[in-house]
Each structure stands twice: as structure tokens, then as C-alpha cells.
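Below you'll find only one chain, the form predicted alone, shown as C-alpha cells.
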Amino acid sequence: MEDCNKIWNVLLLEISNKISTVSYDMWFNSLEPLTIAHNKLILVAKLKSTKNTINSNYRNIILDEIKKLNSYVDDFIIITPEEIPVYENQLQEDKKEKETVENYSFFDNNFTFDKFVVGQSNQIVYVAANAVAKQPGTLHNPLFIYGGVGLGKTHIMHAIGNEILKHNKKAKILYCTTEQFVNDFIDSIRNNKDNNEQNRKFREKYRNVDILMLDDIQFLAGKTGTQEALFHTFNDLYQYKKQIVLSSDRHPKELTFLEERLQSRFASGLTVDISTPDLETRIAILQKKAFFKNVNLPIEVVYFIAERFDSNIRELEGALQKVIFYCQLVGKEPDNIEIIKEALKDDIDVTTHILSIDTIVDATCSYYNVKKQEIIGKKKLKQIAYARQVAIYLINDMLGVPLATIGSYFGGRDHTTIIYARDKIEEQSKTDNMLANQIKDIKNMIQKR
């Protein structure tokens, strides 16, 4: 059972943003959380009028926030002080369970499967994590996820937790970093006087769960005693078909500092990796993040950012956040490349030329004297359509960008349209010397930029 004070504090914070200060001070300030009974949060109101007013006017607001918690609490009851004795038995049970309730985890509502952008770099991880969330303990146990910093390992672990709790609110899930596991183990052996009691608490915390998730397992390096404790914890959970999910910055076989038997346990289930996202995935991530932040980014801006931040998702999200902050600060919209360059001037070398879709399109527009918005847009005037087809051909020829990506850049055009434009220019340039020279001229322009 979760700590009712913790849950109520989270709810109060959210409720305060939904109602007026006067209403909050009058009706909510005096409420006190009592306990959790039968998946219901029990609140105490000093006055019956407070109880009646909240039930009549604010019940739906509170329920909406409770649903967002992804906790097994699904309702609330308000009682008056004279009704408290009815819940005395439940209070006694809460007291007995207090040591273990604090062990179970909350999960970030922003880290769900719906908000996880799937691409070639993480598709296998996504499918495996979904399978584990649907049937924990029966498929892919343990699930070992590895990859570099900022690629989404923590997101996918939180997504598993959120998905499991969505369908089973009573599931006992413990998610923590390996550093926390190490610290808890050290605490369990620190004081000889209370050694047995501390050992009991440690065992109960990590073994009395349905799902155990440990993040950054590589931090077990050099910690022989903790490895021993994890080995026995792993065996106990695995024996009773409890799901184990682990993450690391490298494959289990590369964790050479681990005891061989522990290394073997980690590799006994399904091992999947998250690699650096490709351009298309980075574009999709930026578009999705911008959507959730209610920010409208033109496609050329999305491409500009995605092409320059290619090492991990965290950097990409940081760049987007910096652009949003800068534009709010100066009172401008993030609708052109110059503003983006100014916002990110400390993070990228704006003077260094990077071959990109934007570079090719800009050069083509300049050569044929057409506007960029026209070539990207829907206009079908002969001169614009011709320049568009040349640009499509050059992008495919010089960058090898997937057809779907090119289609997205040019206003969401179908891939068959992109194929037609590419093939038409390619074939025509073989017999049309003027077109061949034009293509050569534009390439020279690009190379000199």
C-alpha cells in the first residue's frame, strides 16, 4: 500500500492548478489524509459542510487527478472525525505494512509507450518491453536493455511500469537505480547491532515484489558484496516467476567486472539494445515533443535541429527546450533557421557547413529563382515543379535520404511522387545536356557554401 500522505501531496499540487486560490484555501487546506482502504484514499474533513461541498462540486476534479497517478488508488472518501473509528482496523494494517509500502515505485506519466517514438534504432526494445508489460514474469525474463547515454532506456523502463499498473493497480513494482541498490545493501550491513533487522528489511524490499527493475547495472563494478546480494535476489525472484528488467550501457558479455555466474544470469533471458536514432527517428521525436509542448515547428526547422544533434535523444530534447526558451525570451516564433541558429549558437558551429536537405533545397531555390516555401508547398507552376523535382533528385543522390523522409519534407508527398520526380530527372539528365549542366552547377554551389 502506498503512503497516503505522499499521494495526497501530489494530488493537492495538481488540484491547486485547477481551482481558484479562494476555493483551495476554503475547502482543501483543512483536509487531512488518513489512510488507504480498499484502493480508496480516506480524507478527513473537520466540518460536514466541507465534506458535502467537495463531494458536490469538486469530486470529478479529484478523480481526474487520481487517475493520472497510475497508482492502485482509484477513488476517495471524505469522512468526519466521528467516523474515524470505522477505519481503525485498516489503520492497524497500514501500520504493519508501512515498511514495505514505501518500497514500491511511482512512474513518470511522461514516460509511456504512447510517447515513445519508435524507429529502427529502438523497435526491438519497444516490442520486447510491450511483451513484458503484457505478461510480466512469463516472457523475456530477465529483459536486459543496453545502450548509450540518453537513448531512452529509462523511458522504456518507466513505460513498462506505467503499462503494468494501468492493467493491474495492485502490482508491486520496484524501480530503482543500481546506486540505490548498492546504498541499501551497505545500510543493511553497516551496523552490527541491528544487522539481522537491516538484512530483513533489505530482503523484504527487493524480494517482496512482482517486478524488479534496476537501472544502470554497470555501477556494480568493484562491488563484490553487492553482486553477491543481487545474485541471491535474482535467483529468488526468478524462481517465483517475478519479472526482472535490467539496463546497462553495454552488453552483458562486456560487463567483465561481474562474477561469471551473475553475468550468465543477466544473459539468460532476452538482451536487446537501443542504438543512436537515425535522422527519421530524430525528426519524429522532435515533432512529437513539440506537439506535446504546443509548439509549431516548420519542417525546415525540425530538419535543421535533427541534423545537428545526432548523438542521443537527451541532447535533442535539450536543444528543443533551449529553442523554446529563447523564443519565449525574445518574443519570437521558432519559424525560421536564423532564429534557431541564434538560440543554439553556443551548441553548434553555425559557420560550419553541414550538407543537409536544407542546404540542397536552398541552393536549388537560389539557382532557379524560386522561393523555398513554394518549392516545399503545393504549387504546381511549371518552373516551381521543375525546381522541386531537381531538388528531390539531388537530395536522393547526394544524401541517400529515405524516400519517406524526402516526402515528409516536401509537404507530406507520397513516396510514389518522390520516386517519379527522382527517376524523371535522372533519366532526362542522361540525354539533356542543359539539365545535366544545371545539376552540375547546383552541386558546385553547394560545395562552395
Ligand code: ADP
Given for the second form:
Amino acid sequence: MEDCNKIWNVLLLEISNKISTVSYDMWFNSLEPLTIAHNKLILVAKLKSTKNTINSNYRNIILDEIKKLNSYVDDFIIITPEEIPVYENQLQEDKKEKETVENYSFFDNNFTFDKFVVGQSNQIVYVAANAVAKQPGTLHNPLFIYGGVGLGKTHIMHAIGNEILKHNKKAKILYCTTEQFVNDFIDSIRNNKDNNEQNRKFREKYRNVDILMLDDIQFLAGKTGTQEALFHTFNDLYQYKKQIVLSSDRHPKELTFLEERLQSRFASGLTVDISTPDLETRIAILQKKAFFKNVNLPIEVVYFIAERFDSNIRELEGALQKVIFYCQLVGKEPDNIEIIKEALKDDIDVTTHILSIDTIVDATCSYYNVKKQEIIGKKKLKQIAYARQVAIYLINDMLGVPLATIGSYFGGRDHTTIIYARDKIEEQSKTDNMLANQIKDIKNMIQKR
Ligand code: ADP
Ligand code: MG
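The form predicted alone done, now the form predicted together with the ligand:
Below: every chain and molecule of the assembly, starting with the one above.
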């Protein structure tokens, strides 16, 4: 039983802090946890003398620690190897439990709700998935998530699994790819000889669950047999109010290869879509990923990457990974655009300039002959502040990105500062010819690049 090892490891750690190393090594090191029977942790000591010593000298220490655990275990017994057969029945049961547990899924702990950045593109999916994790089977059944590749469908499904398991370790959650489901189904009908046995296994695996998550069901195309099996599985689970979560690259209505009855089942719960993330969300994702990878990226580098990988989060992440790898290789820090361009030269076209915040800032800087670091930074020198305001005006005018995004580019300035700068330049350029011409010049410069 896996609990038994876990509990014993925690106890050992606590006990090792309470007694001398010598006694610990002498008496505790060789103990092996066997199982848990009637709320008692069963430990095996190789020698009778160990058993006796622990019982007479350490019983209370161990009991104290057991109580602190607050688990269903409330006592322990030490046995010698000859006594193991007494627990044969319990051990058989442990084995059975282990076998059935193996049917359920383990979830990637990188894919949690915590690590999922929420923006306009995925907010609805996030809220719906959270609700399903809190009350599986009751609110939205099935939950159908659709959207393009690399936008977070699998992440969110794992997050549901992780979240439910956090509150209920015994929840029977099965996540599987559609490929796996198809393969299992094919296995279940392949061997005529032990057809029944295989069939039973398939049904047991997919119908004895509290939550079934099937990823990428567009791969059911052309698999009529599997569709039929899924139809029955679906009905069975649904009838018992078991949660079903499905993902696909398109809306159920567009899964035209599906039998109609399946299509309408899939769309009968809540259908939510995940779309491509806007710049702000991509920036936040990149920053979060960099944080978890312990990498420091200056804001202009974050922008540079986020502006160029705009359709797929997996690729955005891949770009970050590549940058990190490249920088390690050449022994440099990813702290300027030049090194990023080198790292990503195969993935982005560094010769043609895309119209981005960065391009506008670069052009403004060179026009006014100020440094980028200064314009992004806090300096209040008149010349720098002026260039900064013009840049802010131009970004708003030419790109229309949200004020908060502009603010975070300029070292976390709040949006009132941004509004002030934009309005000031806009007003002034109506009467100040020189400024109006400067703006025209910079725009020309940008467009010619
Ligand atoms: P899909 O299943 O839709 O093809 P994935 O769930 O595999 O996409 O996501 C691809 C990568 O992008 C994963 O590493 C995932 O962690 C990451 N990702 C996607 N959306 C987000 C998000 N909102 N926040 C953080 N990471 C995300
Ligand atoms: Mg996926």
C-alpha cells in the first residue's frame, strides 16, 4: 500500500530529529513498513532484539509522531519476518488496490491552475474548468473545450485532475488521449479467443471512473467502432453523473465525421473555446515561465519574444527554451535583444522588422538620440521624458495596444501616466508644428524600416 511507505517516511524523518544518530542507525534504519491493517502501521524488524528494544524504549516517541500525522493510522506493531504470513490477506488486498489504482492517471504538476495565466483568450475555459474541478459531474457535463494547437487544452485538463486530487486523493480520474482510447478499444476486440476478458477490462477501465477526460477527440475521425464504444461509455458515465471532459481542435458541430448522436451528446453540456492569446497574456505567460525556470529577462526582451510568437503558446515556450539553451551554450545572459536575435535566428525573420512596441521605441530613441534603457527607465531629464512621451503616443496611435501593456513596458508605469503622456502629445501636436513634424518623421522612419 503506497500510504504505508509515505507515512513511514514522514515518521522516520520526524524521529530522526528526536533521537541520536547512533540509536537511529542502530534501531530504525533496518525497519521496513509492510502494510496498514486495522489502522495500525505494520513494521518488520529483521531481528527480535530490534523489535524488543523499540517496543521498550521508543514506543512512545513513535506513537507521539503518529498522532501528529492526523491520518487514519493510530498505532503501530512491530513484527519479525516469520510473522509476515499473518498479514497475507491484507497484502493481497493491497495488491488488488494497487492494480486498480494503476488504471487512474497521474497528472503533470507543471500543469496546474496556478501555473495557467488567465487572459481574455482563455478566461471562460479557466472559469468553467475551475467550476468542474470544484463540483465534478453536477454543473457542466460534459465540459467540451476546443481550440487550436498549443493553446492550453491539455494543460487545463491536467489542472482539473491536479485540483480534484488535491482535495480528494482517492478520486478516480482517468485522463487519456484519444489515441490511447482507440488503442484500448482495438485491443478489446482484437483477440476473439479472450474477447470477453478484454472487453471486461475495457469496460472496467473506462466506466469505473468518477471523471473521464478524453483529449483531442478530433482523432476519432474514421474510427466508427471506437465512436460506438465511446457513445456507450459516455451514456453510462453520464447517467451516473460522472464528469466527462472532452477536448478537440474544433467545435462539436464541426466534427462532421462523428455520428450525429455523439455530436449532440458532446454539445449537450458546456462548450467553451480557447483562442489565441493577446500580447498582454503572452507577456504574462513568458514572464511566468521564465520565473519558474529561474531566468531573468528584461522587459524589452520579453516584449521582443512575445511580439513574435503570437499564435501558439507551445512555440512561445519553445522560443524561451531555445534562448535559455543558447545563452548557456555561449555563456552569456539573455539580457539584450541582440543575443535573443542570435538565439532565435532560425525561427524569426530578424531582417524584416515587424511593427511592434520595440520598433517604435527604437525609432524614437534614435530620432531623439537617447538610449533605450533611459527611455524605459525612471529618468526625468527633460529630453528623455519628452522622447518617452512621444513614444507612448506613437505606440498608442500606431498599435492600439492596451494602456496597461504600454505601462508595463515602460518599467511598470501605471495607466494614468500613460494617458497623461498620450493626451499631452496629442494636444500639443495640434498647435506645435515642430512636434507634429517630428511625429511625422518618426512614423516615416518606422514605415521605411
Ligand atoms: P494544447 O493541448 O491546446 O495543444 P497545451 O495544453 O499542451 O496545448 O499547451 C502547450 C504549452 O503551453 C504547455 O506547456 C502549457 O503549459 C502552455 N500554456 C498554454 N496555455 C497557457 C497559459 N494560459 N498559461 C501558461 N502556460 C500555458
Ligand atoms: Mg493537447
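Here the structure is a predicted model, which means the values were calculated and not measured. Positions refer to the first chain, counted from 1. Just so we're on the same page, rigid core means the largest C-alpha set that superposes within 1.5 Å between forms.
Discussion item. When the rigid core is used for the superposition, does Lys440 move between these two forms (threshold: C-alpha shift of 2 Å or more)?
Written reply: No; Lys440 is a residue whose C-alpha shifts by less than 2 Å between these two forms when the cores are overlaid.
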